[in-house]
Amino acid sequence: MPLPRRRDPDRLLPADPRTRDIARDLYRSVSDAPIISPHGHVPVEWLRDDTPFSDPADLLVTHDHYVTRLLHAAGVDYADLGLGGHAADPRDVWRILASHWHLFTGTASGYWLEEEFAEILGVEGAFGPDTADHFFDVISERLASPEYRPRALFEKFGIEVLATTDDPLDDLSAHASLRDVLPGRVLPTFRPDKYLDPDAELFASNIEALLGATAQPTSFAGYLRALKERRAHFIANGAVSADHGVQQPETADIDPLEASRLFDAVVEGSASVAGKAAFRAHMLLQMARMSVDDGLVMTVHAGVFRNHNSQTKRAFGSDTGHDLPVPTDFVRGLRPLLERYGLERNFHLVLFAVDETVYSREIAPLAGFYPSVFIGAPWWFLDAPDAMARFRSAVTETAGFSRSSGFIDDTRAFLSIPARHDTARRADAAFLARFVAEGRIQSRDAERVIADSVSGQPRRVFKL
């Protein structure tokens, strides 16, 4: 049974009505297309086990840092959200959302909750603190029925391919236990930050752990043959891609005689700022080099500061909204990696980025000649209707449609990935109906070009 709408169905398309014309059709033809989400952090173990989710704090606010930041900004206390492992009553959480509701007029987060509420939750009404309790029941109810677990949530969404991120060490047997149980494929995706970067926590111990788990000794050769013995493990679990989060893109091509001096000098905590830095772009590069050699799509995320508030991270963790974006440089950061492996056309390097300037100025130059590169779609601060107009307007008159990697939710926030997919394709639709009725391109360029951006360029790009 249909659930209640109470959303514009034309929202997000152009107020030019004739514009608006072309933009719904567009948008009709992909609306119910499935979804393909080659990257993303759902726990894999959601699936697995399909346990109802707890209550709608947890699911809705807790654990999403694009809402508790903003809660955060005006002066809520973590503790009271129930971050860092303190306890909170779900219900008084929901309040607080409910109370600050109108802080997020007009920003992403507060469209995505609308359509979570409005569209998948079925709770009509608009939300805010005289409706917070009929939300928070309505919510609850619907979490405890069968339809609402996550492998039915799952199927309802029509996902075909779903990534999580994965631990280098993870034995992959949640991924085992959904094969041929699920209508769509999940994935696992080989995250290995922690065990590149000598500035990661605990960075000698993970190394240790890694090469404790294959059997290889303490050394540089040891440390690469443990690191592509983990990816061949990942590969025959199904992954078609290594994911890497650093703050700059910096790549460098090192003697083996130097990296492994700096391999000892890294795991013995002895390593200078600036071999640590050297250390940490030597593997980026390694990284590349096994990708061109075992075809796993290589994704690069940078330009984050992690942790920006030392208090918030000693009280509440990591992931609690305080990463905040800095200026990157690709070209000169990936110039050794690029020249190195740029022309190989196994290779596919997928760049993201949280620096808008960098999309015009080096992303679609640098996909508009290395047929390895693609655009890695607006990600994190970026994946909003606006930012996603600007990203278009960036990188198309260089690059075409052709070298970006298609939409990629990347949460964690399950309930949003069709909400955010949806936003992608009107937001396309928008931005190709604008190009028709500007004459600049036919009606079934626009149309095979959406088609295309919701199943053939993500598929082409990560090899699925």
Given for the second form:
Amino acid sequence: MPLPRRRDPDRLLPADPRTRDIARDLYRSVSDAPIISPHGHVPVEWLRDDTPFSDPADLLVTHDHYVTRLLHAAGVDYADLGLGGHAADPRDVWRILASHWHLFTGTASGYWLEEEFAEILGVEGAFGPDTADHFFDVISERLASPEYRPRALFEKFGIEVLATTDDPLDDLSAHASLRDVLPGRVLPTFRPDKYLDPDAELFASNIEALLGATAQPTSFAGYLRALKERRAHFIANGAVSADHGVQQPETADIDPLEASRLFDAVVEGSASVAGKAAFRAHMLLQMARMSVDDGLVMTVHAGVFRNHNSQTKRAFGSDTGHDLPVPTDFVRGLRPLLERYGLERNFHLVLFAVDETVYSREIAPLAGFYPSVFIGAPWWFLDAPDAMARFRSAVTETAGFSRSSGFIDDTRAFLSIPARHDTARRADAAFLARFVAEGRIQSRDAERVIADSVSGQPRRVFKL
Amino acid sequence: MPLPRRRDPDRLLPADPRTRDIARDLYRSVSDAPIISPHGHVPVEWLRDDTPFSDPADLLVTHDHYVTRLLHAAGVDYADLGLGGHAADPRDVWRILASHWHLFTGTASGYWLEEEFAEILGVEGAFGPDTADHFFDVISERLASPEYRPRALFEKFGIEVLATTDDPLDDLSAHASLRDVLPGRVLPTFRPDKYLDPDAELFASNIEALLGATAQPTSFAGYLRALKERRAHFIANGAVSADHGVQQPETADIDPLEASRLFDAVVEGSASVAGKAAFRAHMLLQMARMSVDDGLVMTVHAGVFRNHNSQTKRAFGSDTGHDLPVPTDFVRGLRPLLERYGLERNFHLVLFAVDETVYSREIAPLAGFYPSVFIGAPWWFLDAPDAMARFRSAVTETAGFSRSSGFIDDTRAFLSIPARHDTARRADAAFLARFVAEGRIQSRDAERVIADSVSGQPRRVFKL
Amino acid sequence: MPLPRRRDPDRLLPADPRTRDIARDLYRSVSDAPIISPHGHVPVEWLRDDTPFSDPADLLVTHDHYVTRLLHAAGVDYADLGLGGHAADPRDVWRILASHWHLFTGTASGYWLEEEFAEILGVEGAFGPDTADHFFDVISERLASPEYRPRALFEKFGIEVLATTDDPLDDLSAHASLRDVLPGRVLPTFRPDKYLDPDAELFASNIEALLGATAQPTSFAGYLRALKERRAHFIANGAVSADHGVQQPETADIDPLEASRLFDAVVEGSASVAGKAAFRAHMLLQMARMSVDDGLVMTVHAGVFRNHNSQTKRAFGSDTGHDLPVPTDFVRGLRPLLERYGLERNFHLVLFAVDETVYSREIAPLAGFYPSVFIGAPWWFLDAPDAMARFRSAVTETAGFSRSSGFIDDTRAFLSIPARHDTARRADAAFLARFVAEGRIQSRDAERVIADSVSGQPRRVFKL
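What's the form predicted together with a further copy of the same chain like, now that we've got the form predicted on its own?
So here's everything in the complex, that chain up top.
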């Protein structure tokens, strides 16, 4: 029978006693600061409708591909977890998680879930096969109560800003409906990948829909006007950023005639592989141009090979755990974009990577020169305490603290938001405490940096 | 005169007192566990013949390219070490090592040798120029005694499983002769590189020998049958895995007609560079297919540029210290293979790298999704305490502990086996103790993980 | 009002008390050792003329692209700092630095400047907007006094060897004039990039000047003789090394006829992109050949994309903060060179990288085999305490300490030289202390290693 488990108040802080004391003070100075989440994937409908979360499995397992992927690796069939439209009893799904709980020892996902159990859901004891039903029952009870409905949690979490990620054709009425309803802002984010990448599924019909929605002709000029118009709609509805997911951060400066020709070819479906790549690279540069014009912060999430396994994709769809990092080259890839717009003062470009070699080699050096470039917080597989420590170590000596984005949770797992921000605050406290203990910075500098990192920094970078 | 040197019982454990206490307890819980060595290069003849080791230089210097390479870098001529068939007096070789012993400070090789001196060979005092002869004499005396013969050491080391690496045409009689003779198993491993890589030396005659030994015709079908037959022979003799060393982990799914055409071309010697690469990549996929069928665990050692220096190769042969790592791309390279076989439940694919950037970027993410993929222990240049700490830090937050291979010594240096496993156990204890001290995992989880890592984990991954 | 700030005598040493004690002893054993600086960019004229430094801004800000780049990233216009020939009042420049001083928290540049303020310039208190004028006034006063003139500082710093970096056509009279004038040597370094790279600005006229100065005909043979002659001139004037900055460490072994043809094409300007690359790669190999002949140590600084932003280049020139690292491949790139000359005993090749992934993957393995190859100290963005710790961790277990170059400051910032060497000594003390505390090496070995690293090591590697 597992023993009751209590959260260690000093969790994630360094073991050395003196460093820990410093870290604890730093952490406490920001532990209760409001949450600013300028990029993430919480469905806005949850907040608009404020319907109770259905059950523990649906909320904490089925849609969290960090969690399902590790179960999958251990041999669990996605169908048994209810993925791909398969029916699965929530309690059974939950028991599968519980019986595999030992797999999560030491992982970020395991840590977050334990945080959620203890800090948000208030379930006592250790999770595992023997306590699976108890946890399921207690959590189910919690989710049925009004204080666990999305808006109540939003308030309880102390969220000041929450950005969602949205289709450019979204009317954003959900966001509009939330204005003045919540204690914090819910902002849309313009995410145009499927209208920019000729290899996106249904690209031609995506373009058709975009042009139709904006009453633009099928021409490169019309296409650019359509994108611009939708960005304006987003801005009018509170958006501060446009997000771009690309396998490689390639950009290309192409003359308008050639760009127009490429547009015709990709729409017709007659473009070569090279033509499609050139179009994609040019559109990333065009998005930067529009950001210079309209002020939307440009975020780039690069270096992910999406849908590595076709069979899983066919059976269970995208975002099912087989998006995998590849080496990334920001310095050469972004050069055409930065040649054009890198020195623009109103332009903010935040770079996120899953190839951590770029931190010291590329992103910190870029951000330490270009006024437009900011260092995105550790992303995806790197959004975890050790990876955060490596990140800070890799970028700080070159770029200091002022060029970072502030923490980005980038999550759809609504309940994990406080745990993720708390983790980042503890990790920053640990890092800064080491610098203080090693006599590299003064305590008061560490206090200023950590306070700024949870408030001023994300506000400046994301123009909040 | 160097002072006597005693092994620190807490060696490799973290300096922080509280973390060290935790680490010590974890280490002690596994320090005496039997050794499971599912991949290595000990010559089976040593155990078959059980002849005494000839002398300290032959045993500990000449054949250990980790050791000879650093002497070479310091200007020692390989001929003076007895490489390349050159005659060298063992005592002279030994004195060369001793007079260069300071070079090994801080290296893994230096650490292992000191372990062997103190823990296995029982030589007192510090090794160095002044004590070279003393060490030579004592070790020589030890090696002449029955308790230092290979089988006695095998038993003394507590080896439960030892895998060798063997040519597919080996009759494996040596392995058969050892059945029920030793307290542990000695398993062969199928290593077919020289029959798969058209750029291997004497490739055409290798193929001829393979087909001859299996009475197969010179055709792609015959070739595949020959490989399958030899694998069956290995399995019948206890093999659990097939090992593949490749410069790049490229795989290719090629239709049978084209594969057959490529086979003809590589055998005739008429294949282009691209044709040879395609054949090689396709054969890696074919080996996966056979592993799916016959159950042999597939291990891939990738990212090594072999024989970087032609002059050294000509004069002293292969495995003489100039195999060098290059960047490796598993995510794209293995995709064809994983598209076909990545979801097969009986398929185990263990990935070893010398490019440590792939740990967090590729191998942990792959192993955290594909049920077939396991994370190989730090290999070769990375088989050392700091590199192990970086490895665990890089993979754990994404993939936990359950997706690792368990420790692999991969060595020909028989006497170093206990030192290497002990190092891994200490490194894991150190890593886990930090996670406990930082409040990230519970002590009992750390105990479970470390116990599993020396026993259950390698048994499951290698189907032992 | 900022509090007075005192330097922590244990700065950069590990927090753990026992490890810190060991580190402190190690550090103290070398803290006063003379400075050997075998590669750097201090203008020799400063020492020749011994004119007082003009003002704090010119000395500490304007020419230090580590400092100006971070101000630039924060939105400061380079013109306001006096770059690109723009007039700027030194006090205004200084105030800009002061008002942005918080940006430098945690950076190497911030640390060095604080060291310079406290340890060399003797200014009390904390630097910042409120104390900017005080600092400016005190430093100005210092700079006007004789003891702050270049030669006095050279002596005060305890510099035993200082290498400058010079154009091959430099007559080196400045260096000659300093012989027997200073308590240490000032050596020139042969840096021929602009005569080797067909893409260098004014390449054709550079070649013309080179051939003119040496009275050689416009032919490949004449060109090689010209380079050889200028190297001889450098050697006659005390040079011990030739330095090469390349984007990629590509080398090519090309037959003389083809090389001659390529020479003609690059001089005429008719070479293709591939032809220029081949020429550049071949000339790196030729430089190795000359080093084998004349004994100049060959240093290669690889992996930097120079002048990333054309607009900044046009307006403010080179070396203005937008040289950015790219991935580097030493193992394959240097192979032709190492095939030819890697085993030459008199040949020393020191490899510097800004892509830290190569430390464990390529440079340590290369240096652990080739007697000619040495591991360059962490360079540029990596010349900072955490990066140094990562560097030592990455290379030591493979290559020990004997294959490193010793610390290289590579700086033009004359006043930062003591701070940089002190940082390296502290970082090495911290690293070695950890190895002692973890029972991996003995105290006396750590003492030997750190003593050697500041004296014997750079002397051997750079043939001083």
